[in-house]
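Have a look below at one chain only, the form predicted on its own, in structure tokens format.
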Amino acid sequence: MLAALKKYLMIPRLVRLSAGAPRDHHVAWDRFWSSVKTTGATGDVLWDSGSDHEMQGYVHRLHQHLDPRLPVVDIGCGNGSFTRQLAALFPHAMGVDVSAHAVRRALSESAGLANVSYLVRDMTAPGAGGRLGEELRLLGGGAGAGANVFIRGVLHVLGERDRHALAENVRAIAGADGRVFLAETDFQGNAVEYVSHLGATLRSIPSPLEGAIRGLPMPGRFGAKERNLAFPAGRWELIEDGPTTIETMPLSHPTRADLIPGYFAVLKARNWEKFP
């Protein structure tokens, strides 16, 4: 019992680390990505495992529910690791991120891929979804009746108001024919238990985890309850949902990705013709 409680002695250090995180999420994310030197399994980005293992767990449902003739928009693309994998499944993959530094890195890491593009865009801003849909059409993405949308690890770091705003922009992108696939962390413990799960101890915190605590919004959980609030049944039809697993880079083991309990959902806009 005493050993289990010792981890809570980390609280003062966690508070000190997170106290300096910028309040403005634009600043926080751009500052974070400006500091990233390398990505992948041995890099600086906590949620980039450097493999396609997590995506392979999604492919069946992407094939089952999303129209392969439509383009796909990867919201919160970061360095484009998932965008590039989506480009193998859809005619065009557009990655979108609030950080200009993230998009610059994604462009560099995606050099030579003809059906991938990137935009700097805050997808919680009013009207962002409609403008993005127009830009996708101009790029030849073929989003006449909408586009598919992929969201991985974004909603759990947003507040309720921003979640709702993002959902409304996603609705404008998806239109009548697009579908939305989302996958988010849904860890049921508190913040101390969460960082302990990812390898933090009283003696040390893995460097990528410490960087995220120091500079980024504190993550929450996103499961069925949170999805129902952000994507209400009056505007969205739930096609499928359930548990999944989110992978991070190796933290508690030198060569094996760490696993976080997660939640996935597939949705479509309801009554699009009546309420765009």
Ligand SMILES: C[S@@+](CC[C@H](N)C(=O)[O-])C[C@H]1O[C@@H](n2cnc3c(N)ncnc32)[C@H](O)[C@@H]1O
Second form
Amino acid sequence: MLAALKKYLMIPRLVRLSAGAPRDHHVAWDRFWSSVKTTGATGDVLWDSGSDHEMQGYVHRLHQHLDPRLPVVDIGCGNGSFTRQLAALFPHAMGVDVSAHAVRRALSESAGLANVSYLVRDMTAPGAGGRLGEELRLLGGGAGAGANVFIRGVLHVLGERDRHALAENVRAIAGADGRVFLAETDFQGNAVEYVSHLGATLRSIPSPLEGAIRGLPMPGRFGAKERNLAFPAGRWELIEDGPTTIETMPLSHPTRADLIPGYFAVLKARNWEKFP
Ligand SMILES: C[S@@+](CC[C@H](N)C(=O)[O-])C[C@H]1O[C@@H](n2cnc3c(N)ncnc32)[C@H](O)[C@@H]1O
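Taking the form predicted on its own as the starting point, write out the structure of the form predicted in complex with the named molecule.
What follows is the entire complex, opening with the chain shown before.
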């Protein structure tokens, strides 16, 4: 019992670390990405496992529900590790991120790939989805009917109002024919349990985890309840949802990805023709 409670002695350190994070989340994300020197399994980015294993687990659902003739937009693409994998499945993959430094890195990591493009955009800003849909059509990537949307690990770092704003932009991109695939962490525990799960102990915190705690907004959980609030049933039809696993870079073991319980959903815009 006492041993189980010992991890809570970490709290003062966690509070000290997170006190330094910029209050403006967009500034926080851009500062984080500007500090990233390397990515992948041994890099600085906690959620980039450097492997395609997690994506391979999504592929059959993407094949089953998303029209492979439509382009795909990867919202909150970071360094583009999933955007590049999506480019193998769709005619065009466009990554969008609020951080200019993330997009710069995604561009350099994607050099040589012809059907990938990136944009810096706040996807919670009013009208961002409509403008992006237009740009996609100009690129020749989209039929008038819309595009598919992929979101991984973004909604759980946003507050409720921003999730809803982002969902409305997603609706403008998806249109009548696009489908939305989202995968988010849905850890059932408090912040101390979360960081302990990812290898933090009283003695040490893995460096990529420490970097995230120090610089970024505190993540929340995103499951069926949160999805229903952000993507309400009057606006969205739920095609499929359930548990999934989000993979991070190796933290508590030298070579094995760490696993975070997650939630996935596939959605389509309801009544798009009547209420675009
Ligand atoms: C945890 S990372 C996930 C990155 C990527 N989806 C992946 O799984 O590798 C969250 C990303 O969302 C981006 N982001 C946060 N708020 C955003 C917003 N309002 N609009 C667009 N991107 C945003 C951050 O800059 C960051 O790259």
